[in-house]
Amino acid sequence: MVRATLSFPSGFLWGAATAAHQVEGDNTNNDWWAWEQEPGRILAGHRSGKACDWWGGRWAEDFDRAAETGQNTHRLSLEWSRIEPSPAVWDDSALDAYRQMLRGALDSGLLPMVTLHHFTHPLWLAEKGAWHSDDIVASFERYTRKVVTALQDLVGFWVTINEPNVLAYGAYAGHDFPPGAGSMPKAVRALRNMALAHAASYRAIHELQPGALVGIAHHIRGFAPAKPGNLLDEQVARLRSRVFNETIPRVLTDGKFSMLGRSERLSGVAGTHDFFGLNYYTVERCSFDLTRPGQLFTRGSFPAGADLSPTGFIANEPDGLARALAWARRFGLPIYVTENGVEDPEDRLRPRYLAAHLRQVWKAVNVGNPVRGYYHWSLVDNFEWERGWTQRFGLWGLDTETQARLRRPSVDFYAEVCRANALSSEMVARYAPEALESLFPSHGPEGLDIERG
């Protein structure tokens, strides 16, 4: 066996990511809670309920677990409906609770990256149309100003909106997220408003906190033709990638909003991100399908023999992360992998998925790509939106009946990576031996900063 260590730069951030509705529990004043009560909306009739009971205080023990296993940062989100339960009516006790949470993270040695919006909306905003509301930009800026004024002494690292593209497609083009509009034109309008709201939030944060770093967490999904060389498959793969992956990053870079025949320049939007937050999970194969206009005439699938997660939701495609990082580099910003992970309750796929994807992050850094940190999704099993509790993404498992945390082997694997600031062949041999030869081939190392043991 080649003994080798893939070392990361000093100061690299290692953490995990969570989202308020998925971990807090009892978020009864937002649109997702209401959505969960409707029959057929969530797989198996699941509901978030107490989730991971973070609103009951169990964030403290989870932060301790993260810090004790070598993590030095944590990405979390705030619940808008707790902070602003009615229009321009603020709940300072909620902000105090978030102050306590953030102080707890810092005291544990975890640098907080805070997301202002992660899929959920206060009921009052949802009733006005959420991202179709005429005053959504002003509402989001007002919320931003309140939060940053209250928390800026504890946070300098902000994500305005998590995965605008996923939200637009899930809620407006599709039927999985509330309100389930099923209209591509509505998705286009929502994305346009999210770009404007992000820009307003960006400017407000920098006005209040000039030294802050502000960005988005953007979902990049790989799209490849199901049959390479098939002209129609190649065309729909390119179309899906352009519409889903490129619309938001490009408008935040040059101010030009271009999507499905609509093109305009949005005032004040260009240059409104200080870093590129990249969420990556898998690559999808695209087949042309004339019967699916709402999906841009595409049927998605994974190839036969793919290394699939238990429910078939994710294929282990680490090369897709390499391509996503190379693409993101074009925007000339520091890059943070703000989400990456796999659903796997038995923790059989996760170790090799984690090892293979971290190796791609190292390769990107090794060729000068400005990747500054990595956030695993997720710290602990949480409520996975329309998929409920049917998928388990946590390093730690969760017993939803008792709230017990269950230590999976990947906890210790990731802890070794975080503490060493490196991925080694010995770690892979111990936790994902089936991936050792592909990641550390016996014919020798690929990169100059591998240290032979």
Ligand code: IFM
Given for the second form:
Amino acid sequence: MVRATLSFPSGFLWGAATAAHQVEGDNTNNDWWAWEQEPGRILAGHRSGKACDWWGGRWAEDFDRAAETGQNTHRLSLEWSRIEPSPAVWDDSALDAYRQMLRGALDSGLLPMVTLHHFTHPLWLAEKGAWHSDDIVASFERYTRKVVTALQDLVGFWVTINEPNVLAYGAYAGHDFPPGAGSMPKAVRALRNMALAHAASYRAIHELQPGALVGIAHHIRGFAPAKPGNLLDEQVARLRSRVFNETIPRVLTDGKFSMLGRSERLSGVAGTHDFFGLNYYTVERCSFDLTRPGQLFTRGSFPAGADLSPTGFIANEPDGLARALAWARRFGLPIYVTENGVEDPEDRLRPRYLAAHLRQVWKAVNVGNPVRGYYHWSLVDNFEWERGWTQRFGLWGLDTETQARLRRPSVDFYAEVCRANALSSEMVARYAPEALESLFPSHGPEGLDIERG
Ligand code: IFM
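I've shown you the form predicted on its own. Could you give me the structure of the form predicted in complex with the named molecule?
Up next: the whole complex, starting with the chain shown before.
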């Protein structure tokens, strides 16, 4: 067999990512908790409930798991509704709890990357319209200032908003997230406000903490024509990509907000990211469909024979990550893969998905793309929004009844990668043998130091 070791640069960050509402449990004061109580909103009627019981203190054992398996960073988020339960009323005990969590991460050797906003809103803000409320930008800046003032001795690595595009589509264009507005113009307005709020937050963080690194975790989904060569399929794939993938990174770079015929310069937004946070999962095939104006005339699918996750949510398309990283490089910023993973309770697909995606990260680094870290989604199975507990993204599984953690083989695979700061053919041979020939072809991929044995 061919033997090769793909080494990463020293100082590369290896971690996992989580989000407050998905792991903490008992987040009763936000719009998602309320949404979960409404019949029909969440698949199988699931609720977040205790989630992974991080608010009960189980973050400590999960951080131990991450650290003991070689991870050196963790991306987590703060729950706005705990910190500001009513407008401008601060709960210092919540901030203290986050201080303990962050101190715990640091003590375990995990550099914290902290997300200020990951999909949820305090109820009082949701009642005012959340991303449509008139004072959302000022509210987000006020929250940012409070948090950064309280936590800046423990954190210097901030994500302002997770996946503005997913939030805008899920909550405003579509019906999956609260408030389920189902209106594209509303999604455009929400996205514009997120760009403005991000910029206000970015400036506030830098004023309080000049050395901080601040960015967004941006979801890039690959869009490809279902029938290559079919002009209409190609056009809708390009349109989806422009609207979904390009709007936010561009406005943060040059201040120009262009979406669906609307184009304007947003003051103060240009140059407000210090790194490119990239969340990547899959590539969707797009077919033109005149009956779907709300979906930009697109029907999405995966090709026949795709290597699909158990619920058919994700196709294993590592080339899409390669393209996303190459595209992100044009912004001239350090890049962090802030999320990547697959739902797979039996851990049948995850090892080869992980191996194939890490190989693409290595290839990008190897051609000089400044990728500085990788965060697997996720550390432990957690509450998957409108899909409830039907999808399991954790390296560790979770028994929601007992809170027991179940160690999946991918834990050990990822631990070997993190500890070695490298992906080797030998690891792939043990954890994902079916992917060995495609990832480490016997004829030897270009640029590799090959040993034959
Ligand atoms: O669980 C989500 C996360 O909250 C945002 N990015 C995608 C993940 C998997 O669906």
